[in-house]
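There is one chain below, alone, in structure tokens, taken in the form predicted alone.
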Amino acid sequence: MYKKAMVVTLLLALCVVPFTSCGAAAKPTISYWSMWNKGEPQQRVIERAIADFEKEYGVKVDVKWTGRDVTNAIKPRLLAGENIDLVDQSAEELYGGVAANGISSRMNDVLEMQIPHEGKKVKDVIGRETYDAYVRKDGSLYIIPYSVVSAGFWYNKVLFRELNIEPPTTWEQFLSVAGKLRKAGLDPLAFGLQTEVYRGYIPYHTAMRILGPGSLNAAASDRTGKLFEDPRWVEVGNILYAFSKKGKNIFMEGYESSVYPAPQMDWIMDRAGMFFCGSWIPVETRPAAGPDFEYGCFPFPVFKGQNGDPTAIECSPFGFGVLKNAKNEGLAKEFVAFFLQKKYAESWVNDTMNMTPRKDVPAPKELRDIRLSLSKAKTTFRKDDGVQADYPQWYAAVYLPVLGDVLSGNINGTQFARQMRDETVKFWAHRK
């Protein structure tokens, strides 16, 4: 009797530690901080996947719907010793705000993981072009994408058909299109100089065409400024000057003082023929678009004698990053692979009108032109060639002000290259 009592007591003790109740283990809990806000279409897709993952894996996902500033929000928590396993944001934010601080875990192993219920590896279902620009020289990858963003010249296909205009592929053709639009009484290109993202788009795409991916990033970090002495930077400056009112007058009237969202609204209302922007623009403008508006998009034109890959295109994914020393690193990576199932990718496309990295899930009809350009690209490059994430102070103190000068037509190509050189030297002279 005494021995039986001892056995019962021991069993009861085992039921308490480490179990919350006899026979039921405490569920592992993934700490996940997300960039989406509660109620957004993107949040609802992820939330459904979380519920399925919890049920199938017998775990708990403690998710914080934090909003766009998530990478800054997690920093004090991490400094205080709080465990955070998983975070999502744009690749530039994850690399600039997390990986740059040495707190990211490599995600290369996720590419080799199986997609649940599909018998395929992650690397077999997502296009390499969707993350290739973020593989570092040592082979490290710190993001696995679930959404893909690119950029190009947007236009109304109905308008172009009415004016008998074909999407241009070369700079000469682009200038011809601008002339036809101007002749039809339209501003050729909607643009707002006072909005940072607009100001930076055209310049770095010009540099990617003329000098190639990585050229701007390398020049930004060159303390001597000598990389900006390459005569091709003068050519970049001349192209930028050509867009200005003092050049070939391609931008819309009043662009110098225009701010978001005025340019995109001018474009969607067919007051301007083209607008250069990221692939989120159909989502933002669809409510204002007329019933006959048909979204089209073509890549940045190529130039004679350019050194960049003519098929190269921006690819700026949004995706998952796992934190270094995360307590549930393996389980967090399991969720990443879980979310890449085809059914969630299809929901992402249908519910959020965004592109997925999965090769077997078509883009929304509004984005099919730009997705085709991505699939044909031999080379992809980071947004802003990575300078905003890698050198944010240089971006703000040197790059944006000089761009303002040349896009206003206040300086020409030669002066642009010289100012970029001189201001870069001054910038780095005050930093160790």
Contents of the next structure:
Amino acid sequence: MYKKAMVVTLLLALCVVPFTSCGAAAKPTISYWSMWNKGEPQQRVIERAIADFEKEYGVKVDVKWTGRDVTNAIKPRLLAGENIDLVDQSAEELYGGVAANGISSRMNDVLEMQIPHEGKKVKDVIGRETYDAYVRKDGSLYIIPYSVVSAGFWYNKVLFRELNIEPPTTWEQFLSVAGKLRKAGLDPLAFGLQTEVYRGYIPYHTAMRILGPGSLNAAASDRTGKLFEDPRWVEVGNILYAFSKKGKNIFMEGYESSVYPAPQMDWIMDRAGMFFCGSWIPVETRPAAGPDFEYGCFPFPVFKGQNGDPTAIECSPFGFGVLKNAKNEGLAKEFVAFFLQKKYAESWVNDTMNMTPRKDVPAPKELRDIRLSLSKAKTTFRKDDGVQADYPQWYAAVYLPVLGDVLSGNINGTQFARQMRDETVKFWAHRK
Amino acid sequence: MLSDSAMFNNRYQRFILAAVVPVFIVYVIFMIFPIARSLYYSLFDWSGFTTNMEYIGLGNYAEMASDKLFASSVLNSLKYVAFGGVLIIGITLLFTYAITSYKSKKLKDFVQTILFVPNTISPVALALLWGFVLNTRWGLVNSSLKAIGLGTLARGWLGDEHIFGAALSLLVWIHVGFFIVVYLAGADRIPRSLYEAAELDGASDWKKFTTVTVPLLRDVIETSVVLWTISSFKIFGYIYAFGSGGCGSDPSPAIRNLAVHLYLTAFGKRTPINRLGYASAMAMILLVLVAMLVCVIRRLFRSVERIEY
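Now show me the form predicted together with the partner chain, since the one above was the form predicted alone.
Below is the entire complex, every chain and molecule, led by the chain shown above.
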């Protein structure tokens, strides 16, 4: 009898186990590759949200904390046929690495999704300015931002008060501030020519002010080079030359060979009065800045007779992209909406000292000035006006070297415009 | 019936075959096959993200002819071969001369170890350290020059003008330490009797070094020249880490060799070039260039009279 019961139990177990395992296998698993590393404050906020999402939705999120090289890391996996649903990175890298290869899913539908427990749609909660520059001509959007980055001239409010300096709004006022700082024994502007991100900031902001957003992107792709014949490119070149040691000598001493993080350290130590950088700078410099250091930021100055919107400002967010034909596309998009809940946005601000795209969550105090400039902006533009992502080889072979020449003072404004035109024509002559 | 010798030959051949076949298979899988695949990929326009590949024939090779960054990376590689080769072999020979003249073995070992130590440290760590040493504002080199009243010699070592020399100095520092071990091992093989004969003829230490040590180190020098030539084109970690301006910047074009440029073309850092097909064509050119240079070097050395002992 005992034996019979045992056999029946075993048979039943054999029948039940496959169904149980089927049930376990059926639990959907989102494959998420992240740009953050284990232990970073940003990673910890996302990890918390993942744990809550798994509990609430009864799903699993298989997350790989890959680090900044995430778009390269997914390449071999995709080629091997592995399913990847969700990736996060800066908008430029998502557009240049993933969307450019036609493997991004449109994220427009996420804007229409409800944010869990809030009864509001994503598009009603996040500021349009935080993703507007990334909406393509056909209306497609390939990123939903969760962190917002902008750029401007950073300064120590305490220092400016001591020297009785008001943040400038026009180019003339900017030159006057630079003069006052020089007189006070400081280098006006911390700068490092050998760090690409620093090298690029001032040129494209100048171009955006003088020619307007999209002008650099259009000129980069103009095979005839005609767009660089616009006389306003000479004006851009003249402004860039003015920053150099042979122009109005606004940059710090030794800037031609200076590399990250030296310029930002010089600025934080009050050896230089200003520093043009992204809104991530308080995160990086806070530990080195004394308690008396008060972060201030003003947007790029305006020029007389400028073509563009004087309120225009860079907005290059970090966000989520879902891959086209991902097995769990819908669920991955639900996670994106889930992460935009107010509680996580607040953690993002408080724990990582970054801005969130949510309109109802204020920026950390270090970023209030730049957040205000963003809110006032009628138009936004992409980092580098999108040329690094859209025309990466042109960016590396033409743009950066010519910028190096003009910012070193080796060429003037007229030569700058001519070189940009000639090198662009030569570049495209042998390429598709 | 087979004779004993025929059986031995048969068995010997089977043994050789058994020993060679696995190595040959590994070689085909890990060397020949990837080279053949790279050659195949080099004929396509391909990002490496998807399996969509567009056949463009020799288009990638034609594009290289007008690619300024590619040309500068080849030129930089050749500059590393020439300047680096002269400096490394020259300095290594001088150290060999100095160290072989030490009487104390302990002192010899100590100096050799000190020189070799950088080779035991991660290339990235060394490259970053070198960047700090050469930092314009607070680097050890400029600070020391200022401290001893030679501030006029301080330079922006990491700027476009000087960065090639700065990178070269890093590579020379590392490779001298490596080659010194090889040269000293070679010098130790030279029979003492030759030095004693030279001493009887009244030769000075320097004379003994130039007429006995250097000629008899010919094979070692040839090998080091070949190794350095290959390294100049394919060395990666030091240049990649040293030349980057930080914050995701690509290494400066002024110091990129072909291997670094190839990697940036295939994968990029912040600049998403992603042209795996084009980078494969570069890899083919790299292979051909290195093979040609090694052949030239071997021929040059063959023309020098070999001295046996």
